[in-house]
Structures are given as structure tokens and as C-alpha cells.
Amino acid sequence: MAGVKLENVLMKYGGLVALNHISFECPEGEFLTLLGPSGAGKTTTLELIAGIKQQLEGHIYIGDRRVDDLPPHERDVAMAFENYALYPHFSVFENIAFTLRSPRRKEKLSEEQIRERVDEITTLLGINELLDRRPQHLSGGQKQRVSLARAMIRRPDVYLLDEPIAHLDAKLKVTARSTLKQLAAKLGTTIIYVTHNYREALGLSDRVLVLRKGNIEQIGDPRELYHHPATDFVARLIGDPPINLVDGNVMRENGQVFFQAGQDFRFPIASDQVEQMEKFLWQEDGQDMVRLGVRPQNVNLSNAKISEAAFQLPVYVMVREAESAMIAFELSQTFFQVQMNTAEHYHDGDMVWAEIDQNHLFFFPKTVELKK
């Protein structure tokens, strides 16, 4: 196995720029996820490393070689697709062990050492009884696991996988996350692994690369991205509801630092979090402005005035979900949602008390547009 090196790699379509000159390492064993929407670089990234095209600029390496000049097949790398990618004349045991016959390889197994792997892999991915049919006679689940069975095979220096069960049903994906992981704990190989599923990503991970745009946003480990996000957007991108973002005033009264949004949302800072809140402001119409974060799960709600903090709004909407409920209060330029654990209800219009908790305050550079 090896680690995986890019140093300052551009990437362009015609006009389009899809890799920013981007820097980053993957060690040797390490299994690193490249999270981000549609169009942010991340397949780009591993067909880059693959081989499959070539970078304008920068250098690839793979453990110490520098790979720049190399062919796919001379990479010692492994990838499997999203689009399945498979021989639609052979069966699904020939796709699979097709590439353990290569004349290229420079293991040289046996038949029967390739049956035992294609068995050993199809059992751990529940393909094990698909061995005699061919592509066209699979679902879309069948078809992606027989495709990551096929990449997984192999023991290369590097497996690159794109999302490789996106196609799977909500059961299948729990199920084929454990065998990744799995996977990555018995071989041991490097894995870099693309999806835009940010809970796959947390799940799987020993670290995260977000990706925006063919720029990186920032790498770390799941934790981390998610209690110290480094962006509005990796903030946003990460969590299930969505953080709220809300834009405004810094206002400073009688030795109190206090944020407010409109005339309703407005409460102050603890002394503590100024100075991180100072890091971030901008000068707007002469005032000071600053973009607060805040975790739906993170805030208070009462009838009654929880604490000086607290500040009033009107109910806009209120959902009920199975064991929760959410909140939803429209402010200037977007809505604040506020999610409950408590059984307590209340209407649309009711005014409610707010707390915020100022342990988990977040604050950014205004870096994407809100929306209401």
C-alpha cells in the first residue's frame, strides 16, 4: 500500500476551472473522504490520481513515485464507479475476476485462488448468489455492489472509490458503510472515497476533505469538521437540520457586546466568544456586521423568560415529526429553525422565548448567499 500526494494540481475544462491548484496528502492506510456537491472537483480529483486524465498543472505522486506521466494500468490503483462500468456479455464472476487475469498483472493467481477471492469479496458485499447472471438480469443495487466488488479485488497500492452505493436502497447502504469499513480495516489499503452524502462521509472516515468549486474548504477529521467548522458552507454542508445562518449587527452598549438581526432577534454575546466573533467582521453601511451560526438543536424555547439572554419571537410554523418537533421563525432575510425534543406545542403566531447556547455559537466570513 502507499499514500497519495497532490501539490498544487490545476484541472480545467476550456474556460472552466475544476481543481484550483489543490494540495493535499492522504498517508499510506489512511481512509479519506472528498465530500461536496455536484460540480466541486471530487471525481475530477480521483481520475486525476487514476490516470484516466492529465492535470495542467502541479504533481501526483503515489507513495514516492511521481506519477504524472504514468499510464492507469501502471499506477497500481483500483477504481470503482458510480456508473457500474460493467461487461454486459460476461457474467457477474468473469466482470469480478476479470481483472485478476490481466497480463498485466504481476501477481499471477491460479484458478482456484481467484475463485476464493471472488468468493471471500462477494460474500462480505451479499453477492455471493449472483455469480452466474449477467449484468442486464441485476437492479441497480446489484449492479453497483458487483461493480465495488470488482475494484475491491484487487490489492492495490490505492482504491478509489466514487461513490460506490449511491444507487443502493436505505437499507443496503447501512449494511454495505459496515463492510467498507470493514474492508478498510482488514486490508488496510489506502482508500480515497467521493460521495456528497455528508453521514457516509462522518461515518466512514478517518478524515474529510471538503471541496467547493475545485477549492478546497477544509480537511479534518469528522469531528472536527463538525463542532469547528472552518466555513458558512462547510457548516451548512455538514448536519442534518441544517445550522442556521443568520447575518447581523454587532452593537456595543455599555460595556456589553450584543448581536441582533432585525428588531425582534437580538441578544448578547457572553464575553468569551467576542474576541472569536471579532475575527470575522465586515464593515457594512458603516457597521459592523458578522454572520452568527447556530445549531437547531442548540437553542432553548419557553413560555416563559429562560434568562437575560433570552429574546421573543413569533411562531411561523411548527412541524411534528415522529420523536421531535421543528420551529420555524422568519426573520429579515432568512428563517431560524429551532428543533425540540419535548412533547410542548405551539401555534403559529404564539410569541416564544429563545435561548441560545453561547457553548456553541459558531461565526464566519459571509461566504454564500441565504435564502429565505
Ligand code: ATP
Given for the second form:
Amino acid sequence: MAGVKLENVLMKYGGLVALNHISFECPEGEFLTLLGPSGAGKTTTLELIAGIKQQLEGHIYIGDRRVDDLPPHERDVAMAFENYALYPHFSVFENIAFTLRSPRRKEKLSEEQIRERVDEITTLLGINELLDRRPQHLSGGQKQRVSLARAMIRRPDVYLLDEPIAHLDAKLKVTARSTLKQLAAKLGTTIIYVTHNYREALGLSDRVLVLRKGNIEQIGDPRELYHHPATDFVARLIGDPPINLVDGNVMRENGQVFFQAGQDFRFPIASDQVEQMEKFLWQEDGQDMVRLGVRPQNVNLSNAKISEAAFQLPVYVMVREAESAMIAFELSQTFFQVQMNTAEHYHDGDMVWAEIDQNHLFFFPKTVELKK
Ligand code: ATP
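Alternate state requested, the form predicted together with the ligand (shown: the form predicted on its own):
Complete assembly follows, chain above in first position.
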């Protein structure tokens, strides 16, 4: 077993900077997830650790070995990809057993030991009945599990898993996630996992590293990312429905500080929030501005003015879902969404009182574009 460390790693494809001098450390036995949108550099990070690609600058360590100049097979990592390159002429059993038979392996196993290992992993992944089939007779989800089994059957120092369950249907995904979690706990091996699904990242990982255009935006445990997102980008990535981001003016009147966006969206900022807010102010047309973050779950709606901090807005649209409803209000740059239970019903255009739970208010530097 070993941890992984990247030190000031730069990777470019032609003129495009895919990883911009990134450094992070994944201690031995940690389940670290790389989370980010398409093109953030997640796969590239795994490929550099695996040795499939070579960084232009910086160093990579696996355990206490600097592996910059080692070919993939000497790095002792196992990688499972989203697109499962299975051998078409081999059965599922042979595809999985293959890695255990490699002449490069230090540990020589008997046929019986190989069968036991294959049985163990395929039972865990629920593909034990497919062992005699060829890959062309498998569904996408089944192929993906075979590919995962093939990576997991080895006992390397580090697993690198690139969206290994992206192709499974929703139900299988839930089981595969818990299987992965069990496996990770059982093996205690370092796992670096790639996904663009925040639920998967939060559910599986000890820590999550958020990548954005080749830069590390934040690294922390799941609770930290949800409750203390470092930027508007992280806040937006984590949470469904996504957090509301609202830019507005900060005004001081009679010793109180108000936030105002457009005509109606106006409320006094609680005095214990003001200091935090002031760290993020910027100036526009001689006015103090700030970006506010409010999760859709942290707003109370009502027909009456429930507090002095409540403000009235016209409903743009209400959408009912199975167990909750979403109400959208229209602001100049964006929509403001509120999630509520389905007991109330509002019509488009109704005037509704909104009160923001200021214990769950965020202020951010302005780094993402607001779009309707
Ligand atoms: P996805 O979730 O879509 O897989 P990712 O976060 O894994 O994205 P990478 O695949 O690492 O992102 O790509 C990072 C950037 O490098 C992207 O802009 C991508 O277009 C570019 N890139 C990746 N591989 C190559 C390549 N072989 N040649 C040129 N550009 C590449």
C-alpha cells in the first residue's frame, strides 16, 4: 500500500494547459475523489499517475518512490476506465483472470487461487453468472463491472478508477457504490476515483478534490465541501437543485445593512453575517456589491409577512415533483429557486413572502457567470 503525491504538476496538450502546476497528496488508504465538469483535467490526472502520459513539469510520488521515469507496469497501480477495453475473444473469466497471469507479476498464483479470487470479486460485483460469456454478449453496465473487477482483482498499491460506474442504471449504481465502499474499506488500499457526479463523490470519499480547468478549486472532506464551499463554483457543483447565486447591492441605512437585487429582492443582513460579507465586496458604478449564495432548501415561503427580514416576490413558475415542489422567482441575471414541501400551492404571478435562513447564507468572490 502507498499514498500518492503530486508536486507542481504541469500538463499541456499543445497550447492547452490541462493541469496548471497542481499539487496534492492522497495519504495511504484514502479514498480521494476528483470531481469536476468535463474537461477539468480529472482523467489526465489519473493518466499521469498511471504513467500512461508524462507530465511536462513537476513530480509524482507513489509511496516514497518518485515514479516520474517509471513505465506504467512498474508503478503498481491498477486503472479502470469508463470505456472498458475488454478483450473480445476472451470470456469474462479470462478477461478478469488475465491480469493475475501476467508474467510480470511478482506473486504467482495457482489456477485454484485464481478461480477463488475471480469468484470473490465477481460475486461482490454481481457478475458471477456471466463468467463464460464473451464481452459482445454483455450490456454496457455489465462490461463496466467486468472492467472494474479486472482492475480490482489485482492487489496494487493504488487503484485509479475513472467513472467506473457511469454506465450502470440508477438502481445498479446504488449497489455498485456500496460495493465499492465495502471493497475500499476491506482492502484499505488507496483509491483515486474520478466522477462528475457530486452525490457519488460525497457518498464514497474520505476527501474530494474539486478541479476546474486544470486548477484545484478546493480539497476537503464531503461535509466541508457542502457546508463551507470555498467558491461559488464549488457551491454550484455540489447540491441539487443547485445553489442560488445572486449579485446585489449592499446598502447601509440607519445602522442596518441591506442586500438588494432588483426591485423586490431586499432584506436586512443579520449583524453576525456582516463581517463575513464585507470580505467579499466589490465596487460597481460607485456601489458596494456582493455575491450571495442561498440553497433552495434554506428559504421559507409564506402568504403572510413572517418576519421583518421577509420580502415579497411574484412567483414566476411552480413545478411539482413527487415529494417536493420547486418555485422559481425571476431576477435580472438569473432565477431564484426555492424548494418546499407540496402542502402549499402557488400560481404563476402570486405574490409570496420569502425569508432567507441567514444561518445558511454564503458570500463568495465572483468567479462563475450567472445565466438564466
Ligand atoms: P471528462 O469528464 O470529459 O472526461 P476530464 O476532467 O477528465 O473530462 P481531461 O480528459 O483530463 O478532462 O481533459 C482535460 C483537458 O485536456 C480538456 O480540455 C481536454 O479537451 C484536453 N485533452 C485531453 N486529452 C487530450 C488529448 N489527447 N489531446 C488534446 N487535448 C486533450
